[in-house]
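Shown here is one chain on its own, the form predicted on its own, set out as structure tokens.
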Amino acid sequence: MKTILVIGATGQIGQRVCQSLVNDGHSVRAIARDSQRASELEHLDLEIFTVDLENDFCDAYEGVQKVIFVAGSGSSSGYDKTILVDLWAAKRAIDYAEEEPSVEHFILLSSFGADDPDEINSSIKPYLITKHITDEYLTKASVPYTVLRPGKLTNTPATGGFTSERPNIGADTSISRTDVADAICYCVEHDSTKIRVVELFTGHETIDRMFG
């Protein structure tokens, strides 16, 4: 049984990922930034590390085979936190993975538009730039990776349908958080998802066909 580290475990996607992995019988280690948020995970059978990502969190990596980074600064925070969490903490998470011999796969949640932030005229461009830099850093690291770049995240029910084909200009680019969580858990189970950068949108393909 593999030990999976979930960084950003108290977020909306992180909690879904933890729940699914525990249900599937995995040993899950979760990083939460504060004790109040960590209490949201206490109903799950997992190990909790309470640590701020702006501090050292390398101790959480001991014996871990899979790392999932789904942490984010949040839409209500300023761009200073975006740099500290989405960029700097992510970089350190990748560094720790390279230093821990047991790590065999790093799964990073990025964003649609991170491939070329100049292409999207939006107020979130600074966020996309941090994602672009982090994605590039991971793809140049020694640890096998999967980078997932979902479209606009929604709280609609899961559809179970995916596509990696970018919709036409003006078309719907959304995907539910539950579908994204399911895609992350699929990557945990399937080595065929390694060394891949994949955009994710709601579509009509099954997850295995999309990665096939």
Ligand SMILES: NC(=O)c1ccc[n+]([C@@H]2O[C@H](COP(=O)([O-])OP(=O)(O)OC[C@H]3O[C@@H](n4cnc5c(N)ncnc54)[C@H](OP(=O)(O)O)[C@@H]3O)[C@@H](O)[C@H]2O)c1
The other form holds:
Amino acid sequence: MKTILVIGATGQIGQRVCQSLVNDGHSVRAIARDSQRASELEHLDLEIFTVDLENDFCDAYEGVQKVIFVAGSGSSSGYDKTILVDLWAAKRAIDYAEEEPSVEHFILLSSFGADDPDEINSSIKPYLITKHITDEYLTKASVPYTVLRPGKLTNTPATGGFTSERPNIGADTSISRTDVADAICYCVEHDSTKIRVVELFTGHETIDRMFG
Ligand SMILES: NC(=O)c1ccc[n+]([C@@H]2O[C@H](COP(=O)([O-])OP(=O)(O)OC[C@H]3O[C@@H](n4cnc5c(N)ncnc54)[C@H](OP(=O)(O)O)[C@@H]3O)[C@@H](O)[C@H]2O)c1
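After the form predicted on its own, can we look at the form predicted together with the ligand?
Below is the entire complex, every chain and molecule, led by the chain shown above.
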């Protein structure tokens, strides 16, 4: 059985991903920042590895085949945390994956706009720059990757409908966190998603067709 490491497992997408992977019978190792946050995951049949991502977390990688990085410092923290978590912890997560021979796939949750942070006139440009740098770092690493770049995340119900076609300027770019979690779990199951960088929005295609 393959072991899947979920980094950012206590987050809104992380918890959805962990739940789905456990439901599908996977062996899941979930990183939680501390024991209080770990309690959010205790109802699930998974292994919890407690560590703050600002510290060394390479021990979490032992025997892992798939790595899912859905951690992020969030908009309420300062850009110091954006650098420490979204950039530096992600960079180290990629380094650890390259060093652990068992790792065969790294799935990174990025963001719409990370391809060209100059293109979108946005107050979150510093965040998009960290995502841009991290995405580039992963695509140049030796480990097979999938980079998913969703639009604005919502807590609306899953639609099951996707598109990678970027909406016109000013149009709705949103996508449900549950749809994003489902797309991540799809990548876990499908090697055809490797070596891909994909923008993700709500649309009318099945996930199979979108990745096809
Ligand atoms: N908001 C958007 O519209 C949007 C759009 C595109 C992409 N994204 C990206 O999607 C990511 C995931 O979204 P989400 O809604 O699931 O975010 P979330 O609920 O804020 O989850 C972030 C996760 O990262 C963890 N984390 C942050 N700093 C950590 C640290 N130092 N040590 C250990 N864990 C740490 C959090 O742990 P705790 O539970 O302990 O806080 C949490 O598990 C975002 O962070 C963002 O990068 C967001």
